[in-house]
Every structure is written in C-alpha cells, then in structure tokens.
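Here we start with a single chain on its own, the form predicted on its own, put down as structure tokens.
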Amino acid sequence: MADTKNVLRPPTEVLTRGFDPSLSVGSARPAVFRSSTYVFSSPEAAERAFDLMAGRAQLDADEQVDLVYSRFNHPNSQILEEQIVPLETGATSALVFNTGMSAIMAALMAYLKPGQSVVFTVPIYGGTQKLIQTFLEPWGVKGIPVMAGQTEAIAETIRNAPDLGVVLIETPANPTVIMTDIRKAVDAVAERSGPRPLVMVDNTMMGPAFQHPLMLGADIVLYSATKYLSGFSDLLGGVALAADAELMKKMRSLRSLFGTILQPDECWMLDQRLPTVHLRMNKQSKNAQRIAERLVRHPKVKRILYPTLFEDAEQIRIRLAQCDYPGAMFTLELKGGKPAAFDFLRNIRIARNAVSLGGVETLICHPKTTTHSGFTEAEFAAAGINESQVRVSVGIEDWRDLLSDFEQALEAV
C-alpha cells in the first residue's frame, strides 16, 4: 500500500501530522501538557536523550526519544513544530520561539559571530534593526543598512561586503510595504566567493499564504506568529522555519541555553489555529484590497502604499513574480501631517488604535510614535517614514462597515 503521507496536502498535513491521539488518551485534537520535567522510560532513555540534546548523536530514523525538561522541548512544541512546517511551502523544519524577536535573535547569534557584518534591508520592524545597532554592532558584527526594493543596490552591497555572515531580509517592509526581490539577493550571495552568507526573511508581513521565501532559495524563514499565524491579539510567538533541518540545530541549541521555547499553553493555542491561517489572511488580503483601491481617490489621501497600487515598475515586477496575493497591510499618507494623522486615529470608530497586526480585527497605529519611534531622524527619512502615515492592518470585519469608518474618520480630518 503507498505512503498516503507523501500525497497529502498542506491542509490535510496541517491537522494530521505530528500528533497521535493514543498518546493523548484518544483525543481527538492535542491536550495540553504543563510538565516542566518527564520521567524516563530507562536510565539509557535518559543518557540517549541528553546525548540527541546535546548534539553528540544523531537521531536515528523513526526513532522515538523521551522528552526531558521543557526548557528544552515538550509535548506541545514538538506537535505545533510539526503542523506548522506544512504551510511554509518548502519547509522540513521548524523551530517555536516565546517570541518573534527571541526566533530573530537566535537566528542572528547562532549565524554570525564578532568581526562578521550583516546587511538588512530598510525599513525593518523598529526592533529588529535596534538588536542589530544597540546589541550586535557593540558585540563587534557589523550591521550595513540598504535600501528595500533596490534590486541592484541590494546585490551591489551583497556582493561587497566585508566577512558577511548574514543577510537579513523584511518584505514587505514595515510599514512602507516596499518589497525586496528574494530572488536576486539569492543570486547576490551565491557570487560571493569563500562561505556562504544565509539569506533569512522576515516574512511575518506577508504570511505563508501569499510569500513563499524558501521557494525562492533563502535558507530560513521568521515570523512573530503573534501576527497572522496566531490571528486574535492575545498571545505572544515566533516560528523559523527552513528547508533545511540542519540550520534548525544551532538555533534549537540556543534557544535551549537561552530558555525562549514557547509556552505549553500558547503552543496548543497556536496550533489550534494553524489550519484556518490562509481562510483568514484570504478574507482580510480581499478586504484590504477592496479599502485601499476605494480610499486612494479621497481628497484627504496624498497617496496609499500599498502592492496593487504600486507605480513603481519594479516594485510591480517583483510583486508579481514573488506574491501570490497583495496581503492585508496598507498604509495611508494623509495631507495634513502629523495633525492629520492623529486626528484621523481619534475619530476611528471601529478599527482599533492599537499596535500590531495580523489579528482578525483591524488594527491602526501611527508609525512614527509608536513601532518605529527610535529611530532617527536620518533613520527616518532613510526609510521613507513620515509624520503624515498610517499604518492600517484590515482584520475580517465586513469591509464595507471598514469603508464606512475610514471616511467618516477622513471627514473628521
């Protein structure tokens, strides 16, 4: 009889794979487990599962290893590393994190090490590029900032720069929604002589339902899973993922040493999710998309950013080639500036004032003062963020009831 887990979808893998309920008294979804420590089957179960831990063995195929400590792994991590893996297109392994920024962290320490430089794409999410200024620079890699969206200047810096270690990509960026051709910085670093640098992608704008990174040859995939993976605003995450397994090893040591595995509690929660990521991000992408087009003819809006709205022919072409659908995150250039700004945050009835994104409500918050208020000024202008933005995550609210609020908040202006 053939292997039915060879032939099976991602929607089918993702409520199947990893979880048997006989280990579960039958369940028929997983339970949760609170165990801090788990009881060995024998004293070698034990010294073969320090040793996997470790890294002083490998595992064999098929092989069932006791659990130990939950610092280290447990029930509920092992199940949702499992179910996730099938919606990121390419991926074999996955790796759970307390938070997006523990899975960016480890990722970073666990690829580079002082004298090394990192390039990054910007803007980036407000904290990845402070870990990077304020914790790795003083740590001794070097971090060189480039442009999102320049093709050539991406590459150009790829290909020149000094004992690079990683490159470090965020498309779309936040909150500019400016995106970073992954294929061509693939292509940068396979031109590099000597060690390969690893392309990772923050991916958490986008989502596994319209961006695939592996597929487009980078090595590791980030997501805060608090955002779309997780989709209600009410627990902390991160997930890495890639094609790879063997890239996940040092990653896993780290988070070990570190203690930023995910919760039991949030792990279950998160998993229970999983199977209705890409009907959410379907019904809030087709939301956004029907906004933006709408409120980019308001007299009050200078311009929408947005990926169906781009003029620019190359962002075009690599929204095209890269995307499979233009995603649930627009930002708005009010005229008016600042004022303008804060007063349309003031008069929105029911979007939410609120950082984050990716939940099923919609969410709005006004870049410059909250998510990206550390950078500087140069920072500022550097990345294309100004006073009159906006940034708006469209949840699955009816988008008509969304339309209606974003004008009568306009007229308030």
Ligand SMILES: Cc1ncc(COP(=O)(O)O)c(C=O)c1O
Given for the second form:
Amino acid sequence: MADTKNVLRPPTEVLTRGFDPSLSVGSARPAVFRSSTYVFSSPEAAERAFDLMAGRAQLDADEQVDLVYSRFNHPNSQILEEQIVPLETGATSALVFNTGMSAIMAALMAYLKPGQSVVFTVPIYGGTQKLIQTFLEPWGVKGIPVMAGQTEAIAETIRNAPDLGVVLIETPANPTVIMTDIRKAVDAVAERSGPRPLVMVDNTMMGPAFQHPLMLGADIVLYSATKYLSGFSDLLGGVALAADAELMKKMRSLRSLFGTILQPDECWMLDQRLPTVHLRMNKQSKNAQRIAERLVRHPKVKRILYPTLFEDAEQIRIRLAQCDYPGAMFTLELKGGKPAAFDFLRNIRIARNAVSLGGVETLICHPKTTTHSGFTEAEFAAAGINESQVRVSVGIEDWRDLLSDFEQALEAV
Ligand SMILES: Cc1ncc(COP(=O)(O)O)c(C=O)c1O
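The form predicted together with the named molecule, contrasted with the form predicted on its own above:
Then the entire complex follows, led off by the chain already shown.
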C-alpha cells in the first residue's frame, strides 16, 4: 500500500515543492532573478551543462546542473515549472511560455511535420485556427476541422484522417460552451493502426480546477495562463504539461530556439497566483452559476449557453463525465439581435466591455464583432455564433451586485 502519510495534496505541494529558500538568501518566497546569463562553477560544469542541453548526455539522478542562459531556462521558470505540476492532475512535467499562443505553436511544431494532418475542434480560439490555416497549412500540414461536441463524427474523423499527427481539442468551446468528449477522442486515436497521434487539449476554460484531460488519456495539456491561471488580467503567459516528461523535451528545445520562454518577472508573478487558482475559480464558478440560472428567466433573454443549462442529452453526459463544476463563462443570447446586445454592453456598469477572460473582474464582449469577427458567415452558422450573443467571464465580485447590474442593463435594452 502507498505511504499516504508522505503524499502531499496539491494545495500543499504548490506552496512547498520546487523552491529552496537557501537559494534566495533565505527569502520565504521566491526572489526574482533577472540575469540573462549565469556564471559557471567550473569549465567542466559548463561543458556538462552544454552536453546535457544538446542531448549528448543524460542527466544523472539528483544531479544539479549549472544554469547557462535565460532563453533556455532560469531560476524563476524552474520554480514555476515545479510548482505548477501538482495543480494539473496526472502531470509530471511542465514548460512555461511567454503567451498561450507560443505554447500552442511549440506543441504543434514539435509534433507535426509537413505531409501530416491535424484534427481540431471548432469553434476553437481564433488565434489557434489562424495558426493552423495561415501558417501550418502553407507549410504542408493538413488542418481538418470537426464540430465540437459531435462525439461520433469526431471519432470517425480521427479514425480516417490521413497520416494524423495531432488531435487538438478545445473544450468547452468559446463562446458557445459546447463540450467535446476527451476520452472518446482518445479511444478513437487508439483504434488507429500505425504511429499513435498525440491528443492535445487546450484546457484554458475549465482547468486546472474543474477538468483533468491527462486523467482522461490526453497526452499534452495547454493553457493560456493569461486567463484563470494568472487571474488578474495583468500578464501574458502560456503553459504546457504532460504525464510523460519525455513529451516536453522536444518542446523545450523548440522553445529555446524560438525564444519563447516566460520572462523572470512574469514567472514570479504567475507563481504567486498559483496557490489561489482553485479559490478564485471556485468562487467565479459559483457566481456564474447563480447569475446564469437567474438571468435565464429574464423576459429579454432568449437563452443562456451555460453547462448547468444544457438541454442536449449528449452535452449533459459529457459535462457530468468530464467537469467537476460548470465554470465561470456563459453566453447570453438576447432578444432583439445586435442592437439589443450593443445596448446591453453600453449600459453595463460593473462588468467591463473587454475581450479576454478568467480575471477576478467580470468582463463581457460581443464575440461576433470582436473575438470571432474573422469567421465567414458559413463558419458563424456552423459554430452557432450569432449577433445577439454577449459572452460573460464572471469574476469574484459579489454575485448579487453583478446580477443587479445585468438586470438594470437588460431593462435599458
Ligand atoms: C482558449 C484559448 N487558448 C489560447 C489563447 C491564446 O492565449 P494568449 O492570448 O495568452 O496567447 C486564448 C486567448 O484568448 C484562449 O482563449
């Protein structure tokens, strides 16, 4: 039987592992190390560090390696990468990037080569879709979009895609909140013969608190840390995590080449936010659920897209199988089209009309004319995005104040 006495739980581990105060002159919390380069303890240590970095040698157990240069790694990225691991259930290794997009780019570039295909769910974050369609496709990778939530169609596409390298799932989808079954996609990958494609999940919307893709068989979890992980709308960052630490090696060497590591100050800031991710997300989810379940009865609201308000049996099944809580994002569909949506945005007082999500402050935006404005009419129709929708990312304010604010803005519509 495992010795449970020595197994720390994530809220404890995130505050205790990966940081040695003696390396920060006794400071109880990590210091910031802004140096771009590091002094070697000996020429032999420098030679060893370069051999390890280039893959010419393997790290011995408990070996301490000299730091080299901050584009490769630095103390603050090392501390952050150690401390973030316990937050992602099933992870053993992490890498931090200067944006969510650079984490996604490194993952796709590491595991796709020209001639291969990538199956991805739509709607997906606009930047990700553009990366696939305007960069990877001309580079020789075939992008195959599949509708989020269509469990059977997704499995069929995965089984039949030619030379499939990667399956990229974003769930729930933004702004429609449609959920895709991660385990079913993993099962479909297992049914293929030949080299096994990797399943990657953009877990920005629900993770790390409410959805655990590695436990469902996914290979790599990706984040825009700009959102819930950092939580204050004041920094850009990205994270990749895996159960198999080997998967991070290729991405680490691409990150060194691309120069997309997260800078020391941002690492330090993000590290300070990790112990409160679950607290913030729990409060945000409770607020969102209370507000959405009340606003849905408002006469000026046509419907609300939110996990506890799902009516489709398959969507309800996926939510129950995959998510611990419903999360803090909902999309209001107003009666009265775009004028009603714009009136609502003009009249809101507490929430801010801004893109992005996951911060402690409530943000609202009109997806059709902002975050998703690059879609064609056919893509809008297929994704279920229309002009009467307003997307809400709920913060940690008192939910009763937010509800009154939404109600007064609806009255003004
Ligand atoms: C789901 C999702 N993935 C990735 C990104 C890209 O992250 P970043 O803006 O940090 O590059 C975003 C940004 O909005 C997002 O919402």
